[in-house]
Every structure is written in C-alpha cells, then in structure tokens.
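Single chain ahead, by itself, as structure tokens, in the form predicted alone.
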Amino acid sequence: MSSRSEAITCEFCIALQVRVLYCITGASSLVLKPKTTDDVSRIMAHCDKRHLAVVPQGGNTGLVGGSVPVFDEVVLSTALMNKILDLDEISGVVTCQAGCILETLDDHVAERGLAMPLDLGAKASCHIGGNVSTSAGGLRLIRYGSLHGSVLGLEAVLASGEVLDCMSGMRKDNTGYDLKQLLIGSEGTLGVVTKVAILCPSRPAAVNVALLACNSFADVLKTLQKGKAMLSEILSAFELIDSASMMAVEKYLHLRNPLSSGEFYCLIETSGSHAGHDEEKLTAFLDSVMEEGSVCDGTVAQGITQQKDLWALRERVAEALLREGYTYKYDVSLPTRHFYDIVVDMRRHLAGAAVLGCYGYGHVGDGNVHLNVTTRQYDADVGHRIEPYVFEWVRGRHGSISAEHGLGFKKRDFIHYSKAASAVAWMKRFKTLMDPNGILNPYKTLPE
C-alpha cells in the first residue's frame, strides 16, 4: 500500500473539502481490528515505519468527520478492544478498553450502585475511547464535569508504537506533566487511546425530571439561575428546547407534549439519594418560578416511563429534523446570555434562503447549544451563506465553534475563530513532536 501522509495540493484541499464539507464520506483498502495494546502497538509501529497514514475509529457517532478516512487510510478500528478489566466499589473506578460502549459500561458499573458521569444520546453505540478522544461532553456536565476531570488514568499507542502508560486510579497526582490532558480531545491525532480508567459517581437513588414552559429566553435565563440557586447540588441537567424544534418532534415522530404552550422548554432533571429531599427542593423551586412569573407552566414526571417520554421530547430532537429534511449542524458554546441569540440572528441571516428552519436546543445549562438549520435537500448556497458567518459570530461573542464534538475534518480549517495563533501553532509542535511522519488520523483538527 502506497503512503497517504504524503502533502497534497492546496487546490486539492479545497476541493475535497468542498466535496465532504457537509455531507462526510469515506473509503479504506484496509480495515484492521486488534484486540490488545500490543496488537495495536505493532501495527502502529509498522504502519509509521511505511509512512501509512491510519485513521482510529471506535463507534463512528461523530459529526465532524474526525474518524472518516480522507484518503484511503488504514482504518484501526477499537470495536474488539471491549474489555471491562476491572472496578474498583470503593474509589469507584472503572478500568476498561477503548472499545467498550458507553451504555454497556453503564450497565455494568450500576450493579455496584455506580454511574457513568457521561451520558450521552448515542450512548448505545459510542465507545469510551472516542468519548475520550474527543472530550465528549454530554446531558449531564452542569452536574458531573467534563472527562477531563473524570478520566483518572490512561493509556495510548502513539505512532511509533511506543505504549504511553499513564494508567492511573488516584484522585490526586502531583508528580511530573500529566499527560493524559494532552490526549483528551486529541482526536486521535496524538495516539490512539487503548485503555482509560473513569471516576463513576454513585447511582442516584432519586431522579425527578420536570419540563416547564417559558414564553421567554430571559425568562429562561431566570429561570436557570434560579434552579442553580435553589436545586444546587441536586441539579444533574438542565436542557433548552425552542419551540420550532418541539413543534418539530410532535410533526415528524408524532411525541406529545404535555404542556399547552410556550416559546421555550426547559427539562430539568434532580438526582440525589433522598427522595423526601429532593422533592421538597423541587416543589419550593417550581413554587418560586411560578410566583414569580418566568415559567408560565409545567409538569413533573410520575414515574420512570413518563420521565423517558419527556427526555425524548429533547433527545430525539436531531431525528426529527433529519425527516424534515437536509440538516446542517452546529455545536457551538457560548456565554449563556447568549445562548439563544446566535439562532435569532441566524434567522435574520438567512432571511430570503431556501431554508425550511432554524433550530435551536441543547444544554444551556453548560452553554453548549445546537444551532441546526435544514433544507429540502443539500443546498450550497444556503451551506456557504451559513460558513464562515456563523464561526464569526461564535468569535465576536468568545465562544467555542466546537463545543464537543471536536474539529475532525469538517472545522478544521476554523480553529482559529477559537484559539489564538500561537496556541495553534504550539498544537502543531506537538503533533510533529508525537508524530513526525503525520501518519495519525491527517487531514483532522489541525489546518494545513
């Protein structure tokens, strides 16, 4: 097989990426899935000696195109590496392979009266490593953090094949450069993740989830504060649906919603160990936000059923727009004050388009929100009207254009609307300095 880490033209770059700039597709010759560490260090170790480039890839559940071959890559693909090596009950660490499925870890560490601190919608599907890989960041960060925080130990192949060994079960470790930050939301361009050990906080043995109507983002914006102030340490999630996108999950996949109006939804999700408690934290905070005017109604979840129902008022959300029609996707952070502004004016932007809707949701509790547009088909004008105007917009406000899905392929060529140049230039020393023949996962985070 003839080396893929080989520059290419300019002209070249920009037609490939015009070509997949929506709409990501690949192809491999090769497609290899070990089932150790050794196994992935030797083929590493072979791959660099031929300069190959080779492209990581665990359940396939990004947007960006981070795991996608771009031009014949060898595909080293962790689905057999789904090993549970071993949880520990009393720190609550679970040690495990890149490969194994978020939900399945989840399974298994509840039969110890643990939880996964990430939870995410295609978490019957994605893997641990690309989780870590890409600093996933889910429902639940207001309440548990980001995996930089939860990942205590780890272990990488870089492209060499050299083992980087930073496994570790310890909360505190204050000896030398911690390494494994590094290859957090690395993309697989440092080294490609083999075994992880995670920080599980204990299972809730109570959950309450709430949805309340807004008529309002500033009331939103109150409404929030208030739940920080009051649910405190009780507060697992705090989600925003506009009311384009909960009109659009009642058209396209017929749910109900049970409240009769509003401009925006807000599910609100406690989880504690003392029923008695949080109930009675919740009804003071429903009480407050009533009398005080900023949510014009709600309901509360009786039972674990009706709870599903009204979390897939909000997770479904993405399919449904995919029945509308094209759906172009952007996962953007920003200052929660504006947090819904970048869809108002998106809407003004795109006044006059071929545009179907603009939508917006997503966890405004950590000011992560989905900006999502659709169309009846794929629309270039409608794609180039949106990029670079809405990565401007993110900058003006200092925001993030990837908030957790990372850069792959797709926004690569951005990264500079969120990190100044002389980050992204010390990311490019580190990259060479790890990988010199750029054979991990090329064309991907960094921009040529």
The other form holds:
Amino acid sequence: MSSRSEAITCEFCIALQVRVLYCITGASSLVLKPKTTDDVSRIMAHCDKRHLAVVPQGGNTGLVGGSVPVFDEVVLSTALMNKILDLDEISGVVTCQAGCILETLDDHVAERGLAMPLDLGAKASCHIGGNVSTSAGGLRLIRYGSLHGSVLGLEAVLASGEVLDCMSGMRKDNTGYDLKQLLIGSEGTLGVVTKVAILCPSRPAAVNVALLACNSFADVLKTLQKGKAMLSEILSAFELIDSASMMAVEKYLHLRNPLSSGEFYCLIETSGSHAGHDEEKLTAFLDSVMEEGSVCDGTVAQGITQQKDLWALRERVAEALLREGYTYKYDVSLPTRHFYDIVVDMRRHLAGAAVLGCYGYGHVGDGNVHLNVTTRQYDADVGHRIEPYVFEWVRGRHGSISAEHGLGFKKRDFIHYSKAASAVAWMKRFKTLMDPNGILNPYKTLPE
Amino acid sequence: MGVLGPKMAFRVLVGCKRVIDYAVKVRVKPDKTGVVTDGVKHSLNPFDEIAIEEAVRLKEKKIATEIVAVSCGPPKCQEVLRTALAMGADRGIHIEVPDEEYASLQPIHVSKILAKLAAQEEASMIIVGKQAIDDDCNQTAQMTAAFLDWPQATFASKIEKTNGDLLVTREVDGGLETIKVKLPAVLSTDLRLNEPRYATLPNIMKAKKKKIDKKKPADLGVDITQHVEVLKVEEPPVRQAGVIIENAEQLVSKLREAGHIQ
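Could the form predicted together with the partner chain be given as well, to go with the form predicted alone?
Below: every chain and molecule of the assembly, starting with the one above.
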C-alpha cells in the first residue's frame, strides 16, 4: 500500500461505525484513508485477491446504514481524497475528488458566482462521492434536478481494482452506454467513486424565503400548484412541515414559529437573478393565495438571519425528533396528492400502540414525504406494526419505499415493494458481473 | 386618526439604517476605498429592528399613538422603511441623500436631521439602535439628544413608562443600571431589549399602502457637507499560525529570537 496514505485503527473505528442516527454498529478493526485513485485501486486489488470485504465511507451521514460495516469489513474512507481539481467558470463544471465535503465545494464555487446543484441537512459533513453513490436528492431538487442529471462524469474503482474512467465535462455525450448512471445511486456496491464532475448552476443573486400556514392539506396542494404556476422558474424549494413537526422543533429545540395558526406549514424559497423581478412575482403569488384563502397566515423573511431561522424550522425537525426518543424513519415517494394520506393512515393504524408521535414533513414539491414515528425507546412490537404495513401502503400507490435515502442495510429486503422481480434479478446480474467475489459493501442494497 | 380624548399624542420617531446584512461575508474593494456593496444583500440594521419592535410594543400597550420610521440615504432605503412598516410602524419618512453624498454621511448629520424632524413632528420619543453594524459608531442617539437638549437613555435593555417619565434599564460594563428619564427623551436599543417579530403577510400587504414621505436635508435646514474623509479601508491582518513549543527552554529561546526578552 502507498506510504503516502494512512491506515488508522482503534479509536477511529468506533466513530466511523456508529451511524449518524444511532441505529447500527459494526465491528471493523481497520480503516483505510487513501489519498489518490491509485491508492484506492491498490487497496481494492489487494482486498479482491484476499476476498476481504470493503465498506466505502464518505461523511457517514447516510440514514439506512449503507456506510457502516455490518461485521468486520474494512472501512475505506474518502476523508483524505478532498482535492478540488478544476472549476470551469464558463461551463460551470466543477471537478473534484470524492471526499470533498459538499459545503466546502459550495463555498468554493460560490467565489465564482456558482452553486452546487444540491443541498441537504448534512452538507457540512457529507462527501460528494457519497452523495453521488446514493443519488442524494435534497432541498432543491425541484429546481436543479437530480444527480442523474447534474453529474456529467465520474471515475470509480471497481472491486478488482480496475479504474473505470467515465470522466467528462460535457453536457451532452451520446457515445455509447452511459455507465455512470449505473454507479449513481448504487450505494458503493458496484464501485468506489473516486472523482466526479458536476454541473453547477449560477448562484442566485436574490433569494426569498417565506413560511405559509394552511388549514388543510388540500390547501397545501392548491398553494403548491399556484406556486409552480406563478413563481415558476424562480421557485427553488417547496417544503412541508406538519403541525406535529412544528410543535416538536418548538418544544425540543426552542425554535420560534412566527405563525400562530395552521395545520400545515409550507416553507417556500425563490432564487433568481433579479430582486425586483422576484419580489414582484412573490408578491403577486402571496396576494393570490391569501385572497383565495388557501393560506391563512404567513411571513416573508426580512434579512438573511430570518431566512436561516425559517429554514431551521424545516431542517432541524429530524434533530428535534431525536430528542423525543427512538425514531422510525421512512422516506417515501408518493403521488403528490397522496403525500399526507400516509401520515393520516399511519396514525390511525398505530392508535393504541406505545407511540409518542407520528410526523410528516418533507419535499412536498417533488412528492417525497419523510414519515417519522417516535417511541420512548426502540420497540420491536411497534416496529412490526409499522413494517411491512408502510411498505405495502406505498406499493399500493405505486410509490417508492425509499425516495432518496437509498436501501443500504436497513431496507435491502424491501426492494420488491418498489421494483419488479425481473428488475431486481438484472441488478443482481450486474452486481455479480462487476463484483464477482462480492467484496464491495456486502449486505447492502440488494437482498440476499 | 380617531378621537383620543384627554390623552395626548405620543409620537415615536424611529431611526432605521439600511446596512449590509449581518450574515454576509464582507469584502474590501480592490481599490481599498471601501467595502463591496454592489449586489450584496442589505437589510434593516438589527439594532434598529429592535427599536421598531420596541416602538410597536409601546403602541400595543397604548403608550405610543403613532410610530414614524425614518431613514436617510439613496432610494434603496425605502426597503428598510417597508420592513419597518410591515412590523407595525404607521408611516415612513425617507430623507433623500444621493449615493455620492451618502458615502460621507455621518452620525453628526443624521442626528441633526433627527433633531429637526423631532421638532417638526412633535415627537415624544426618539429611539434608534445603539449602533449600526457597518460603522459601529454608537453616536447618533447621544448627538441627537445633545442637539435637542433632551435626556438620553442608551443601551436600553428594558423600557417602562411611569407617569411622565421613562424607567430605563441600561446595559453597562459590569452589569445593569436603571435610570429615570423625563420625556421627551432619546433612547438607543441594546440586544436584549426584545426579540423582533416576523412581519406577517397581512401586515406586509398593509404596509404597501402606508405612506412614505420624502424630504431633503436642505428642507430641514441641515447641512450634510462632508466632515470626514476615508483614506483607506483594509482587511484585518491575517492571523499568524501559532507555534507549539515543547518545553521551557524552547519558549525562552523563541521569546529571545523575537526580541521580547534580552
């Protein structure tokens, strides 16, 4: 192994093995921190020869246990692969190693008037390689699309140690099969992403954040439709916080809800190049929804600090629920009209169980709801009442049982609720083809 | 305005300055004549926001009868007046100062303007932020009081009205000081006075219909000739990295090297 890299054992292992929301712990005793693609290639070749299992790990902020070892797999951390290699101002393409932290990349491209095309709560810790490997969604997907669109090129090391070079800075490239699409979202089971080239949009010069209160979910849908129609190209986020989630951030984190009424809260953000133009559109939109009664109260942030405070009401819900007890987390995609039905049905379904609360919040703009159920501590009975009911419910609406979090360790066995058996069979064939010895992130993503 | 009966008008004048937003990373211009303001997010000076909030609370307690927000500067200042109106101020006054002259506008000019306005508007109280977060001058309240020969209560963290006086708790080095000042008076706000409200939609809409009068400093007989010339603006020196020292001998030799000891 290259002497330039580091092999660290003992105390680092504990930190790297405990999943961010305290659910899963593995028992690895070796963490490797390569610095270059070549290092990764030698590590994988060695492990493949000796049939040693490897868990690629970025910021370890995943929510389905995809980045932690289950047994004694070797942890391959991208922490030291954090070089930004290039930024093309004209095309807006940033090229970097997989271990760059998302926020660091965003700060870097900001200096050239650009922004990273995704944003999520874990931005200060997550690595771009991990984001790409899980095809992270985030808060602004309705504006900037998914990583399947914004990743223009990537480089990955396969199980054998072979370097798969799919690097490109081209917006359009129809030369053969687009292999990188297979790797995006493959959760480190088909290859270790080592380099990425990402298309960055212009950084908005004018940002507005508004929090609106609605009395019913039907009103939320009306507001959403109006927002898409009237705010149109400047709409950059449309998030939902239900009243239970709002009460949680008020109670456990002492955050301030500026609105006094409302069953549902919509956090809306606009991003554009011209403050006057955006304000005019926003004012017209607010006038319209207030007049027709779909919005009963609301506020527009005055200043950046108020914008951050309003965003915190949405971004810190998960943290607030952690304070309540153990959280059963579900991240599902549904037809937007059914977004909140799952929460209502789950509440009804769990009535009488030892449940503290049932919460629904998330990306109502793209139909992705975060359903959370809390109990005092982990309760297997409650777990069985929720699953597989929740997955069957989602299947019934032809939704996805994991919108953006991925399958990882926790949800691998539920893949058939959202994917046809034949599709899963082909996934397994690809896995066998690319990782014949099954050393890359075993026990993850695909069922046994 | 409705009939007030025996109660007198209690008009509060609130100074509102448009400054670079608190959360923005400020950059010095390459020519070192100032900081970059083009395309940079601006908002109402946080301490002035606290002043507006306090004035609105006084009105809600039926102590104040009218709140007039004042801002001096180029047309963009109307943005902060709109914020003040959305929070509950009744009307605004924009003292028009064009960009070139605004660059050299100082607290001494602003305080003369506020003093003249207070007389014109028959104000019972002037409240401003203790300082603006761009220049950190902390002078306007004090100078305004001097020009009017009114009492001043600065760094207020609590304001109570008792008959014709105000009981004001001030934040001072070493603790809190409570003083009684006769009205009319000039106050400046400190951080812990209150937590400003969010402007809610109905009020934001109403604010668009509220009046903003325009005046020029000359209309008030105030001369805003430049008093101060900025020679150079620089970033603070980059913090030097520290050095970790192994033992006392090394410390002594390093101190000697740097010339701190013989």
